[in-house]
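This document starts with one chain, in the form predicted on its own, laid out as structure tokens.
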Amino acid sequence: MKALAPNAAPFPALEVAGVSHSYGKRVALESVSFCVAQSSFTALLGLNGAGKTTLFSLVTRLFAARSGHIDVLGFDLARAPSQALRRMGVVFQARTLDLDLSIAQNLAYHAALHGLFPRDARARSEALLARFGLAHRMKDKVRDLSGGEMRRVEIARALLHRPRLLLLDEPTVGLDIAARADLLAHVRGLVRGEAVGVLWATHLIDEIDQGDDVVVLHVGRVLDRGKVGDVVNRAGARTIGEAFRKLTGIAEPEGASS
């Protein structure tokens, strides 16, 4: 085993190894590859089409993995489900809230499913919840909040169990400019403050930052990996967006001008 670095986390927060997956004879992934390190931000960058929903239900679970492993923290997610499902937050790019109840109704529900004592749940929603300024909005209905209101409540519902890592499949989706502004401040927030490990799965380059971990994703294919200046040096590039043009070929994603 290498030695680690001073301080150095002994497991990346997710390790994806050679994971490859079909519908039928349409090949998904193949032979998948990259980490997430802890207390990291790493943005999985790719079209419509590229996979990335795929992996994400290949992370989570909701499909097994037919090829290759995958560890959360060191948990192999074939050997050991619970203890690797139990350290990571999802917000999938589908609402998944419940609009008749109100915010603290679907956390308390989400507590529930992850074993927190009602006294506890209720004192991690309310810190979550002013963290994401919506503490004065718990008796609400879900219905009567915006969209980027919802995300954030989906976000603070995905932390109730203090999980090590957290995946968000395009979470932006949506919402207007200053909305996913917002979202991605209080990610990276998450990132710095509470030391939690985030996949940001988007099609979007303005919300990748020159210092993220990058993973480009194109037909199912990692085409690359790492710091974003050094993917953009390897491409022979300026920028994110123009490396993503010249290593899968086709027009630059959204926003690739920032």
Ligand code: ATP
Given for the second form:
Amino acid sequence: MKALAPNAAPFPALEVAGVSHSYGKRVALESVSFCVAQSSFTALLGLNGAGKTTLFSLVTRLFAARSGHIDVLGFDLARAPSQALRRMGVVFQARTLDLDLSIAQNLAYHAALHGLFPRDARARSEALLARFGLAHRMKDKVRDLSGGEMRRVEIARALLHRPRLLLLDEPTVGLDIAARADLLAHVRGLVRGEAVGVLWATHLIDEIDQGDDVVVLHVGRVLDRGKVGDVVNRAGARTIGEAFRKLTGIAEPEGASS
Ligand code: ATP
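Moving from the form predicted on its own, what structure would you give for the form predicted together with adenosine-5'-triphosphate?
Complete assembly follows, chain above in first position.
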């Protein structure tokens, strides 16, 4: 039975198939389908209002999908929600750290919610914070961190329970160019080092690399998806920015020149 499928390699980290969502009469997503392969970086590229946050709300089960289906590592989100959600880490667009607690306290609280034993939680927190260059800041209050550092703490927190799928909704909003590049490098390192499948929602073209997978989402519809090079070729373009313009018929999003 599909709902009881093991974590086997053939399953994508995330499969979204024929998912639609409306807010009253306003259609936000229209039969959206795509996959995030295991150990891959997939950019979900779309302008404001494309439907990225709505999609994240459905994948994290904030709303239930009324049509289509969503599978995480082969587990059907509707039929086996705890199995699916356990394999997922999420960084939402709005920051959700407690500013008056230390980094260590924020992570310990989250680890307890996931049922990690305190000793495991401490070891895992230390390893993740070391990976994100924040081991020496563990006892600092989150309030004293820069925006980029807070984002790295949020990613470390999302990885505490060893998810195989990591969702990030526009994680670089508000960060300067150096902090953005740094965050991207860290997340790309996770794809290689921890075999995580990443779905990275963005409206910034220059966050997308030639080797990535991309899903072009526009006004609730997927206009194309696949390897960046293939999407560019199919659009008869030279860059992903140009491909985006040709597919949507509107100006290239920010960062198109790089
Ligand atoms: P942004 O980057 O601006 O957040 P997005 O790609 O995340 O954009 P969504 O926030 O998912 O897009 O919005 C998709 C569409 O659904 C938009 O037309 C938006 O106005 C509409 N929408 C989103 N949330 C609601 C809501 N709670 N009620 C009504 N309409 C909504």
